[in-house]
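First, one chain by itself: the form predicted on its own, in structure tokens.
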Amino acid sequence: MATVVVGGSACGEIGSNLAKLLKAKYFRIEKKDFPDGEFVVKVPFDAKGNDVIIVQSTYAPQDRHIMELIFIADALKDMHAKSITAVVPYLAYMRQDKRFLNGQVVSSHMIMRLLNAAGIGRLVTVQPHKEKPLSLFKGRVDSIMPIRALMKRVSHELSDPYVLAPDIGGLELAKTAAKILGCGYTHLDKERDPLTGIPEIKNKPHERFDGKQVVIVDDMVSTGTTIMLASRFAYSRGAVEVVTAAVHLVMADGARHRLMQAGVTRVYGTDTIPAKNAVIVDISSEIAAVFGKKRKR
């Protein structure tokens, strides 16, 4: 019996890196696309009796990547794998953990039910947007917070940092980042217009950032609008440079332009999602640590 790592089409380099760290065999899934948009996957090894780790992120196109994960797990279940673990670096559909309007699906709950039904016994993910839905997963859950790895990279390139959270929800993350960097921190209060969804800054803090390199930290950069507002605020209070560090660089259409327009000079992120023009931190060792392997220092 052995541990085998199988990488889906959206695993990036994490799959092969994780296999090396775990000293496990590594395979890439075989996938065939059909003209109508459907696809089929094939597990290219005998999974019977083996502990199998699937590595598959679920960034855009989210639906296809999620279905691929489910297909792989179901195939492994049919092949009588001893255990099935899903490493999902970016876990999609975690924003909505309650029903805001009648008739809405609670998408995060549905994802947990899908993972359970596919026979996945353990889930490993990285900084989900909401933690609460993970309680619906029936097996063991490991939620990795890679802020230390991110800040270690940031610390090599900034001489006088100050951490800024773009909203109250990011305050704990900012506090942790500031402790690692050995600097001060604060946060903005953000409200979204109920009709347009456009964020606005409310109750601005009194701190000034004269001569500071402000690090805006968040769990993800999606449209970039929130980071844009925070960057402009930082410059208005004397910052000499603004960078952003986020775990997941979703970077929806227009995000890069918004950040550049707001004066963000560098974007730091992890390899949970492929990203261009960014400083990327490999978190394979952070993931390996939950399987009993020590992190790289």
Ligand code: R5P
The other form holds:
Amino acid sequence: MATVVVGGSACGEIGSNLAKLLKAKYFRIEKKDFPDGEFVVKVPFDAKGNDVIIVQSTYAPQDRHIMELIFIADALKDMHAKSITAVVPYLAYMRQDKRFLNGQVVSSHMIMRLLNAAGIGRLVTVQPHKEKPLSLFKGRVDSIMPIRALMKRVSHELSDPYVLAPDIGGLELAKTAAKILGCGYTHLDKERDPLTGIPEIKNKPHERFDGKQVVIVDDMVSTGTTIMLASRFAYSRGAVEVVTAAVHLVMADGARHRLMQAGVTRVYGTDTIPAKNAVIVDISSEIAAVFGKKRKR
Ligand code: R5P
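Now that we've seen the form predicted on its own, could you pull up the form predicted in complex with the named molecule?
Below is the whole assembly, all chains and molecules, this chain first.
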């Protein structure tokens, strides 16, 4: 009986790093693509009686990565693994945490049911957009908040920071970030048009950022529109520099361009999603900590 880590095709370095930290055996899943676009996975070890940890992020293409995760879990269930834990550094579909318009699916709820149906008994994820959908998962759930690791990195490179959350949802993140950086913080009020999804800043705070390096913190950068609006606001109030630190660098089409246009000089993120032209912080040791291993920092 042993703990074995198996990395899916979207696990990045987290799979092997986690295995090292847990002193567990590590395997990469075998995956075969078919000409019609379908694929099959093969678990390359005897899982019977083992505690198996699957590491698979679910960034784009989200659906393929989710299917791969549940296929791996189902194969492990068939092989009589003793327990199946999924470490999903970026958990997709969490933003649809309610029915915003009549007739819509509540995607995050369906994802929870899917994970359970595949035999996953424990879920570990990082900074989910909302915690509430996780309560539908039947089994233990750990959500890791890597803001400390992210801010430690930011603090090495900024001398006079000020933290800005682009919306009220980011306020707790901003408070924690400011505490770590030893600086002030404030937040904007953002509202999205329910039909178009386009965000707009509503109430602007009174603060000025003269001479400050403004750090915009958020759980994710997707289209970059939110950060773009916040960055323009920060410069309009006297910031000398604007950087952004977000846990998940989703970086949908055009995001990089929007950030550059808005004067964001640096992008900090974690390795939950691979990203280019960004300062990336490895969070394997934060993940290992939920399995009882001490952080190396
Ligand atoms: C929204 O509530 C989130 O915290 C992010 O602000 C948002 O998802 C970022 O999206 P985008 O980059 O497309 O503006």
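Basically, rigid core = biggest C-alpha set you can superpose within 1.5 Å across the two forms. Positions refer to the first chain, counted from 1. Predicted model only: the values in this text are computed from it and were never measured.
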query	finding
Is_shifted residue 159 between these two forms (CA, 2 Å cut-off, rigid core)	no
